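Just the one chain here, the form predicted alone, laid out as structure tokens.
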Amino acid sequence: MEQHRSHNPNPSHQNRPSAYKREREDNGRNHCENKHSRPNRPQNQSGPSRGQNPHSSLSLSTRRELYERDFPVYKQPVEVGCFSLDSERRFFNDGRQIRYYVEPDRRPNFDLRDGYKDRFIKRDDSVKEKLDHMLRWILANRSKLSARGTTASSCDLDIDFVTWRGHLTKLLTAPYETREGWQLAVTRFRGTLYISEVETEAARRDQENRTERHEEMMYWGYKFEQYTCADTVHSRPDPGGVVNTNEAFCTVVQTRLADHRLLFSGEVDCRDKDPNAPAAPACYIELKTSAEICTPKQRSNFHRFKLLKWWAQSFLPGVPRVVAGFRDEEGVVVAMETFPISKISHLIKNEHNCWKPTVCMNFCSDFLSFVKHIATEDNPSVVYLLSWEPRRDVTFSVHRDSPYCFLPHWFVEEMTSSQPSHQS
């Protein structure tokens, strides 16, 4: 992905400083002194109101034009491990839950409603897992992540940020998001910044008020995976089985965005079963369903909204293609299409005022710089809560020993012990 560095749909913006950097340069030395004193101010200090300077050191703008610069350096993601979650959501430090893609007919007529009433075990959405599974993986693989130039027993990771892929996806899409805000909790611990999502009140209400139709349509995506995935290289899909959304296979990848060293995990739907397929993550495939496209307006909306999220979700971990099943109103898949991630930017180039990959990645990079700038106190019981609503700036508040704390005691204690864990 290093080649994307030169991708710039608007070369005239190539030397424009970011919203965050411009303010930092304008304020000079006084600004630098303020950033170090801020964590000692009263807890729960909030960022500025909407009327204040959008380039304030206490906030970060999401205005798209500020991020139309050269595409930032994004190193090819490297898979450093994986883990599995079984039917009861138990963690295993291995790939036992990986599935293999079996290509269907171009017009497969899969009935996505099948099994919803009698063969569906749904994960309990009320259980907030935060970063726990990722943290278990870190403890089991700590020796892989020891800082360079230190002893094997060092506790410090050679990583700036640890998070889920889904949290980064929300950052990439924020400059174009018009409906859903988010809150991200950040804690600095032993030099690494951990980012975990906090459910917003709006998201909680939406979940409580989901209609039965909405719940069933969420099932359709999992059912599509059951039609197209096999448990072994030589077996066939079993659409008559139970859909259990507790089960998951997750990749763990390491990469660098600009000067930010990232370690993140994301669920993977399946992999190519060809024995000559490239190594992970290049052998992975993302599966999606979407409403069939019947009009130019529908196609435009698909390009502008759905492809943005598909691209962001797969580009980050280096998954090279999305296989989509297009379904009718009754939940029957009537067509299949494959979208290579590297070609999506070409698909959207003729859409007026459409999203730009460079804006997405530059905003994500600047957000991570902003987090480094504000989250200075290294303490597992201090949380910097970053909040954002569409068409507003990102602001933050500081919380000490609060319900927002998300690094569990077992992780903090193990990371501060003298010897790395060797869990299985």
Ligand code: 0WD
Second form
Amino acid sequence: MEQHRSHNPNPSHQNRPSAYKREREDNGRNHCENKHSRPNRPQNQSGPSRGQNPHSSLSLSTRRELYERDFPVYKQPVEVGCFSLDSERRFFNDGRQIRYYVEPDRRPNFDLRDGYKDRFIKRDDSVKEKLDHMLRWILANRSKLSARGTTASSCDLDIDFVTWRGHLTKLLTAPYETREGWQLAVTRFRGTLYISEVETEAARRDQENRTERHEEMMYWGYKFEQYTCADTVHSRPDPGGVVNTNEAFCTVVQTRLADHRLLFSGEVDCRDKDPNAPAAPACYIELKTSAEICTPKQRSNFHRFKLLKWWAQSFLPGVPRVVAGFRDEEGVVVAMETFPISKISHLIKNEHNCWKPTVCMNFCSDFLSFVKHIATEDNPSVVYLLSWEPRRDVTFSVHRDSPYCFLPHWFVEEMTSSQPSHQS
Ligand code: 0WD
Ligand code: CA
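Return the form predicted together with the ligand of this protein as a structure block, the form predicted alone having already been given.
Below: every chain and molecule of the assembly, starting with the one above.
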């Protein structure tokens, strides 16, 4: 394993303030001993490391002030497909698990504790699925993604990054996150960078030490979905049914952030049932529960912390609204409120020293540039592990044929051996 850290912040870069920190090989603190770990020249020649010593090692700062510049280009996300996971977590290349939103009363009195003991089937979260469902979707839809044109491309999917939406949410919120760090495994394969989360030690401990109350509260969000979603356009929600968290409907969207072409998938709770609703992802609705707000302090915390997460998660795939159920201490939903994503940044403007969407997006963009720059070896058995803890810089290490490898053989083999099958 090779470690990479830097010590000499170098904030200067023409007109693009860069958060990269560099360390020259000749400054006596070189950590790059293995030639395989040496970052090459960035692929992106306009990127922040142009003209740098290619043997420099790198880290990336998450300090907010480094990312306060113009909002980067973020193309309207386009849905290129979807998939479903059934009650036994089996994959289907279709939208069979989509649900339809049924608007409740303004004061609905939903009891979110109902059914926790006797009508709840919980997904086995010891099974680490990594990117597998997305990779399955990619194989089934490769012809939609393959390089246009006829000439051989170094990047045969025409995509720079493949990941889960949830991983990107963590990147967007990192400049404001003070509690939870993360680890992201990155592999470059046939020109595309795949990003898959690795559970941190701290997260594993937290999961093991969850209280019974916390376990039950995690159920409340799913129960709220059951109160507000129907299985078909014309049916009603069935609060007497079983909550099964194996079931999921996921959208797959394509977009571009600055010069990064992204393909990611995110779980979608439900859609507008109006037949005249706009096309996906604009018809999708994100459902949330949150503690009711009784004091100015609670309102301020809601704006500063919760709305940041809600905004980041839905802005990424172009989901236009969040419907929130506010619940009391007993888990009874006492109020409903809709938050249009485009209005959230105005809502928070009165908070002193609050989060800024531009900081989130610029950090994510610079992180992806950083990944392109360091993850140079195109090899499915090499993992670049990017690690971050609050108040620290992002650092990385390189691992070969290690337990961090996450691209499965079935994916590597099919991508290598066959041309895309031109099925629809
Ligand atoms: O391997 C992993 N570390 C992860 C896998 C982390 C996160 C997600 N997943 C997978 C699962 O297959 C899941 O079906 O991704 C899917 C959801 O992906 P996402 O949309 O990118 O994740 P995120 O935006 O974090 O969460 C969306 C919803 C959550 O709703 P709320 O309203 O609580 O944000 O997906 C659910 C949850 O309902 N969810 C998960 N479902 C299965 N496994 C997971 C998870 N680990 N995390 C959140
Ligand atoms: Ca949700």
